[in-house]
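Shown next as structure tokens: one chain only, the form predicted on its own.
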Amino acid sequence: MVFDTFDANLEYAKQLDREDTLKNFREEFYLQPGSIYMDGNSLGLLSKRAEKTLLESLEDWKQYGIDGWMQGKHPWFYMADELGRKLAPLVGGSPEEVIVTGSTTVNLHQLVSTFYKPDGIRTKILADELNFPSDIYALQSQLRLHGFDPDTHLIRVKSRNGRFLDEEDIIESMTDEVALIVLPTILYRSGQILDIKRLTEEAHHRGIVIGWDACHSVGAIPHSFSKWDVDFAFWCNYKHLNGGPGGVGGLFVNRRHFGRMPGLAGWFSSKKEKQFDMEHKLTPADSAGVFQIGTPHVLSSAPLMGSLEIFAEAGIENIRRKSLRINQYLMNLIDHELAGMGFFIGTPREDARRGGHVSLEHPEAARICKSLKENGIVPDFRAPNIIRLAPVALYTSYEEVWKVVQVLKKIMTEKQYEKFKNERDVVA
């Protein structure tokens, strides 16, 4: 997205909120005062209507008892299958193909469980080099359970630069002893973007099934997941999403796979009208709740439900809009305003490539990290060199970038950053 004009004044970013057509959304969340947040993509901020449905479950709790199941405000029972719904004009899917339910890392069990089918010189599972770690556990346990050696077994597509996947070194590695691949839609490190669509159809051109780890991009960019054809998908709702620290997942399961048994199946499997019959046969629902194990999270799902009725207000074609915008105002700011400092962005410029963070890449990115949190701002290190920074289109204002960028100046002008080590804490 490139600016009609720049400016690096205050006034400037003045003029860009004065402008911004989602700014009224900032009021829905709990800012600090004094502090500057740009860690949305790691943990979004609490919202005023999450915090109301959250305390609205603990009433239906207090008030109904086991009643609450189907009766409240908010009847548990039918939580997870409203929230996929609600869920679902965000990641391009029919309300039944989309379920909250789970986490990340038990979701993807699950589904690799279903859909991880090895026959033949078919045993081989596709992933990445830069995936988050737990996608790359998850899978290596898979493969065990089936015997197989996850040092033959798991193939992880290289990168050529340590920042970004090349699409056509994924599709080279679709070789004909793939069975399953699983892909990040944006890697976590760089915010790149991959292309979903074209590497669905190469997948499917060579009989692969392929399922995507959408953590790092549901509700930062639209999808279209039915259109594209996508097999399943996973995410977390507690970054972008806003849903809460340790919230529910969800997931994604195209409707032609709609009669498949769940690898890892449990009382929540169940069609709703079978569900408490007790039989010792499972009568599998015909939707993505198939693929639900346990009962669901009630408490950490609750928040989830004030939190996509803003998403649904503000609109993910506008908030993709300002994202591109607010991060390339980001952009432009560290170029002209720390040049020479030894930083370099490892986030990719164009639109169509770039999530929804800045990639802020530096040697003495820990310590720089620490000197920015005692300057009032919360960002996200990743090692060994990256700081991460994400202006989150609902709540984060142009001129708390600017302000970001200057702390970032004097920091590095006046060395502040020397007093710390250069190390990661516990949590990072």
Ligand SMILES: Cc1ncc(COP(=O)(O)O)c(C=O)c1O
Second form
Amino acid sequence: MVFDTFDANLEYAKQLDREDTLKNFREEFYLQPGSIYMDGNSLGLLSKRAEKTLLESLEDWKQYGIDGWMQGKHPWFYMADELGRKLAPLVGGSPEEVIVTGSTTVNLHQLVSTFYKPDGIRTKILADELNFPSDIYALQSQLRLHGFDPDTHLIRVKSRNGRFLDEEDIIESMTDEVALIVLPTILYRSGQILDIKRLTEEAHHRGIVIGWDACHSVGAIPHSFSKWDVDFAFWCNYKHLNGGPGGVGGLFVNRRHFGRMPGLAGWFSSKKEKQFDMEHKLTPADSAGVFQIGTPHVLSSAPLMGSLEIFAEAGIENIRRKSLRINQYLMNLIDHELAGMGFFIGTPREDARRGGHVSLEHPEAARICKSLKENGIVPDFRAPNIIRLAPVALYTSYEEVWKVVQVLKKIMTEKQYEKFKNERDVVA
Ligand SMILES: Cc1ncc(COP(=O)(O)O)c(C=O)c1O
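Next block: the form predicted together with the ligand, after the form predicted on its own:
Let us now look at the entire complex, which starts with that chain.
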């Protein structure tokens, strides 16, 4: 998609807002007056519908007590499956292939416990050096559990420039020593999208199982996990899907793998009709539901019920279209307004290779972020030098993006950032 018209004036931003077909969804969210939220790729905002479904579950608890498991507005016993069904179109899975359960890191442990089967010389796990630390820690600990040294058995594909990964380098690392590959769909710092389809095909040609961390892509871009024959994927629902802080995560497992015992089993891995037979022999669910472990975290799942309604109404293709456009607009403004101020856009420029945020690099990034906060803008800092800015399709306006860049310009020209230390707080 090429946006050949660009104008740095406020009137142009207002015109883009008027043309925005998703603009009415903004009213669904709790936006704070005097504040511009640019951090929806880290923690999405609360919507009125998410609040409503959370309150409905509290009401069910109030009215039904234990009977809320089978009665009420959203019976808790089936909530994870129901949410899986609603989420399936966003990842391109069939309803049985998706379940809302666990957290990103717990789901990764579950899936590695299930799919990592070292055999003969195939004992290594392939990841990358730009991967999110929690995933790396999980992979290292799984290797240790199998008696392997992570220093020799976790291969981390190198980045050529510290920002992006090259698919060719990943493919070159898919040797016959590799048993499992875990990669991000979108890199959390630069926002680069990896070629999921191609890398999945290349892994399968070599007999390697491949799984994807989709934290930064779910709710931001469309996926076709079933069609691409992805083995498994896992993600959190609190970023682009606005499921709430610490909200329950999700996972996809290709139906080819149904019938496998979960690496980490619990009574919620059971076939639903059998669970309360209380037998000591597990009858596994014949769906992704088998990868659940224990009692679901109902109150941390309930907001997602309302949030996913919004995604169904807005349509992920429309969300992606606006996301590309508003992120492009942000990059154009940065190029135009902040030239010569030491900024560098560390996000791929091509549409097919960029996700839902812009990574703005600057040596003074930590204190520029503090200055942005002081000016009522909520950015996200990633050490040592990245300001992540996420204009979100459902609730960010073009006018807000315009204001953010104007504030950045003022912060730089007036050197407002100099009154802060250039170091991060405990939470970035
Ligand atoms: C890409 C990625 N992977 C993994 C995680 C860890 O997620 P959780 O803390 O929910 O397990 C995060 C958290 O932000 C993330 O961004």
